[in-house]
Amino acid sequence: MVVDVELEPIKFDGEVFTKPIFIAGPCSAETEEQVMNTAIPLAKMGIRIFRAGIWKPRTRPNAFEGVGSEGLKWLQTVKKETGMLVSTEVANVKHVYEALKYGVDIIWIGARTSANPFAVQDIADSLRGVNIPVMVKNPVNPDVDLWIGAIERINNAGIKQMAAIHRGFSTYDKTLYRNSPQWQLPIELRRRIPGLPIITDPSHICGNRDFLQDISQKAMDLNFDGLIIETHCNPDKALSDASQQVTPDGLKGILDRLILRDSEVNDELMLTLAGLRDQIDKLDDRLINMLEERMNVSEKIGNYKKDNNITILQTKRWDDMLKNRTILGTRKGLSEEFMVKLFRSIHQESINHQTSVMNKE
């Protein structure tokens, strides 16, 4: 279902920002010197939007939680000295008022805040009558409706210049990344709010600067609208998230290597795609029929367990099956992460069918 959100292009001084939008700057503003030593080379590279965390929501107390409003003066200096637009995260009404007072051009709502409808509504109410672009990060948990709800609350307050930030999702599973990208979720967001710009945050997805190039390219390949990448003049000395930040030169290397693909498809290419998509449709039909057959067998197993008073879940069988299927899939070029997700879903559906059979009167 498409969500009714009223949007306008993001623009400043009448100029509409075109894709790709690149936003860069340190995870945290630490000192005025650090901020300026990062901003000046970014401006020389052509970066138009500078980001810096002023208030930092940390997982545990006693970690560096930002310099507070003092850092907003440094962002003013960045604007004056470089001409860049400046942006920062807000987590409550006080942050909004302070950011507006110091002339911040763009604000964003972080992942912890967007997961809390009460907090988002308070921020939305404080923005009524204000004309400022707002970006909304996905909530920490993989919930598209919660993400959309946060966007709707801000939009309902009269904010029309909006973007979503895809920064990955927390997971208990061990993965290569700090936060699992789960690309299907921002893709679903785009399906439901077609005109909403989506900006990927490779820094928070990766948690490690070594992976930034791959994630950045993936976002561009998916025709997302930009990147927000944490950049620090001396990343190894950063007071927060040191391992995921790059130097301005490192950022330049990433952007220079990006391949920006054509999103328009001509008639000849469309015919080729149509043929391949037809093959996909037929294969999907076969998959669905095979899954139906598999669930029919699961129901027979459920009847057998019911007749012999056997519990549904046989842990060793499930563990052995998951390991075996994952090995078979990886040999076929499928990722381990995909195989685990696929067979967990199939197993859960099988349990649902068996439960229905065993509890039928």
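Rigid core: the largest C-alpha set superposing within 1.5 Å between the two forms. A quick note: this is a predicted structure, and the numbers were derived from the prediction, not measured. Numbering follows the first chain given and starts at 1. First, how it differs from the form predicted together with phosphoenolpyruvate (PEP).
- Superposition of the core reveals a Cα shift of less than 2 Å for residue 64 between the two forms.
- Comparing the forms between the two forms, the C-alpha position of residue 311 differs by 2 angstroms or more, with the core used for superposition.
- Once both forms are fitted on their core, the CA shift for residue 259 between the two forms remains under 2 Å.
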Second form
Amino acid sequence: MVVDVELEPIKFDGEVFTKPIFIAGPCSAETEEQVMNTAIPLAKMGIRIFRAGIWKPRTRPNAFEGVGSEGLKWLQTVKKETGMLVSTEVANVKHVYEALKYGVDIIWIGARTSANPFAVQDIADSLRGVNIPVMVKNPVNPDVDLWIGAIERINNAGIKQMAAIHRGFSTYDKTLYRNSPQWQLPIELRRRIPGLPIITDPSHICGNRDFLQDISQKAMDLNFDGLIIETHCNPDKALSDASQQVTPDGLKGILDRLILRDSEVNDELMLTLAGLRDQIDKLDDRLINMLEERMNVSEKIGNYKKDNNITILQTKRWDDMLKNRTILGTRKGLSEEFMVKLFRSIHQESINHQTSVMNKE
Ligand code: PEP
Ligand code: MN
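For comparison with the form predicted on its own, kindly provide the form predicted together with phosphoenolpyruvate (PEP).
In what comes next, the whole complex appears, and the chain from above leads the way.
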């Protein structure tokens, strides 16, 4: 079901920003020199929107929590000297007033804030009657409705120039990424609010520089609208998120290597795609039938265990199975992460089937 959100394209002085929108700048503004040494090369390479955190939401206290309002003056200098638009994160009403007072052009709501409807509503109320583009990061937890709720709250306050930022989701399990991308969520967001630009934040997804290129490419392949990439004149010395930031040159390398594909599909491509999608449908159908067969066997096992009064979960068997399936899968080019998730979920479903068999009168 499509969500009713009234949107206008993001524009400045009447100029509409066309995709892809690239936003770059440091995780945090640290000093005027650092801000300018980052902004000047970015402007030279054609970046139009500068980002810098002024107030930093840190997980633990006593870490660098941002320079505060003083940094907003440096952003004014960036605007004046480079002509770039400037953007920063706001997490409360005070931040909104300060950002507006210093002429920040675009604000964004961070992942920890969008998880909190009270905080988002306060920010929304403070934006009534203000004409400023607002970007809403996904909440830290993978809940697309909470993300949409935050977007609706801001939109209901009269903000029409909006974008969503996909920055990945917290997980308890250690994964390759700092924040698991879970692409199905921004894809679902696109389905629910088709007109809303989605900007991917590879920096906070990756947590390191190594996969920025892959994640950026994936975002472009999914036809998302832009990228926000943390860029610092001296990344290793950054006061926050050092390992994920790149130099302006590093960013240029990433953007130069990006392949932008055509999203307008012509008839011939359409036919080829339709043929391939048809194959996928058939394969999925077979998968479902095989899962059904597998559950039937599980139920037989359940009956057998019931008759012989033995427990459902035999840990050793499950450990061996998981190991063996993961090896088989990785040999076929399936990732270990995927195999573990897939078999955990199949196993859980088997247990559910066995439990219902065993508890039947
Ligand atoms: C940031 O953009 O630097 C930031 C704090 O991001 P997030 O809210 O995605 O963690
Ligand atoms: Mn950061």
